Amino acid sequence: MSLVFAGVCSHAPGITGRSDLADPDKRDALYAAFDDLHDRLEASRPDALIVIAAEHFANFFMNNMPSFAMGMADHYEGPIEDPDWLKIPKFTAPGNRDLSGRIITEVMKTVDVSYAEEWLFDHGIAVPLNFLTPNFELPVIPVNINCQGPPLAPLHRAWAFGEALRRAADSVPERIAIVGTGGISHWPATPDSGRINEEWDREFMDRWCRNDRSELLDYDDLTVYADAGQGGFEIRTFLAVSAAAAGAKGTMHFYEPIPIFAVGCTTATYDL
């Protein structure tokens, strides 16, 4: 068929760990924009959605990190991390190991891509699920770009991976929808844990927005730690959907830094 739907969230575990905690307007707003991206995505009526997330050491460690990830199985559990932290309930997530196993052998053929028949989602896919498919109706196909041991992938190898993603998607008869998450700047696990770059963030934004390849490849990863936190180099996920979007202008929806979060947090989508 073709891709049918694309678009961005926060993942911050705090969205729901620590959702007592925040501003409530600040808090409802942001669950608000959840709905919304919710809404938008069932509107798509797609056949699966396939996340694509930085993961957290949760499956792969630096015995053996891959550059990018798919997941190829028929369910997932999660989330990995204390349900009671996460304020997330143990699930298990409908998965489709046929429809991925063709998406992943389309991908291989400009990008290598490892796979994973078995996958614990820690909050870097269970928080945006939580707030996109509650019930877990929709089959899950996760994706993993590395976003937290170096060396990481280039800017231009996480577009092409996108590429691909989306010539996948139009190879197959199902709707397919994809969703990256991630920061955007955030010092997660450090003394500036909280700290925000609301500026970095909106210009960032501006340029996924018009989806400039340019702009968006033009960053470099000294800078991004320096501006963004270690936590900025989650833009690869964003930059992932806005090479499958191949074009197509986008909308941010939401955006609100929220320090109890440790991240300035965002919805937008593109305009398929």
Second form
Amino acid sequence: MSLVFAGVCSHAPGITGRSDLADPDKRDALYAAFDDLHDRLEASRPDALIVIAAEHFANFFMNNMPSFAMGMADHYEGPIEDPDWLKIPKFTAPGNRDLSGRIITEVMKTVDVSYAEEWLFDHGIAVPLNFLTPNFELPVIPVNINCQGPPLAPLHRAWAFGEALRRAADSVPERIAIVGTGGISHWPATPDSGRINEEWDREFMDRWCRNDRSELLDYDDLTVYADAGQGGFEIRTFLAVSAAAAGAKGTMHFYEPIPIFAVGCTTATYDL
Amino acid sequence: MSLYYVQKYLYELNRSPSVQSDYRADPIAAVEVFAGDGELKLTTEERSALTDPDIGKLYHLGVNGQILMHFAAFHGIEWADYLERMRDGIRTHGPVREGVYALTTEL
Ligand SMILES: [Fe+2]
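So the form predicted alone is up there; where is the form predicted in complex with its partner chain?
Now the full complex is given, and it begins with the chain already shown.
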């Protein structure tokens, strides 16, 4: 039918795994924001949820690294991390192989995408799903953009991928929701974990909400690395959602730097 | 000088219970099965960093933190201790040799 929902949120593993170490007021406010995002998603009555994530060596490695990959299975398992470490129990999330196949076929008309008939969800997908579809009742189509192992596809290609996802969503009869997860500025899993560039994040999210292509593509990996860290490479997932939203304007519902979670925790949606 | 294979071993360990049980039973033998004899894939320095394990050395060698943090958790190392071991690695061995997970703040 069409794209019925487009949003973004953070996916840092500390959000669940180190929840007990955070300032309780900030943590609870973030969890309330996730619940609000859940309600918005549910209100859009989606038949399937595309999660554009930036995975962290759960399925893809530098022996054969796709720039863009999509899942094509009827079920997915996770989390790949130790459930006690992530504090998310083992789960099986539903997929939809047929729908994935139709969407991938359409995407391939303009973007070379790898497909995967098995996919272990890491925190990049498991943390968002933990809040957005806690009962695992909504079929998921996992998407990965390589943001970890350079060379990385340039930002304008992530944009083109987002455009292709929109065209594909519009080409199927199902109601499709799309959520991008990642960044924004952060230095995760380094000794600098907890460093957050709030000013940079707010400027980026202002641009994200205005959704002007040239403004959003006016970043490059060298300056992103300097200002937003290697975790900032994950803006590709946010940009793909911007492109999929096709000019719609957005609203940031929540932003709060929470150092023990290693990221400025964010939720935002486009008004499609 | 084979960061790729250091990370490849940790990638396989992180995602495979059977690689984990082989490592737990005999880390030196497990790493040798992966890398074979000689230094083509893993140097002596890299082998001992993997088997000791030396989190600070692995960080200094350039192992991506998204791989390294799970290896630390696998060894029961708490989060704050993991961050401190990386700093110790820089103090002892010098800056991160390659990759994008370098330290950007002062020690
Ligand atoms: Fe991430």
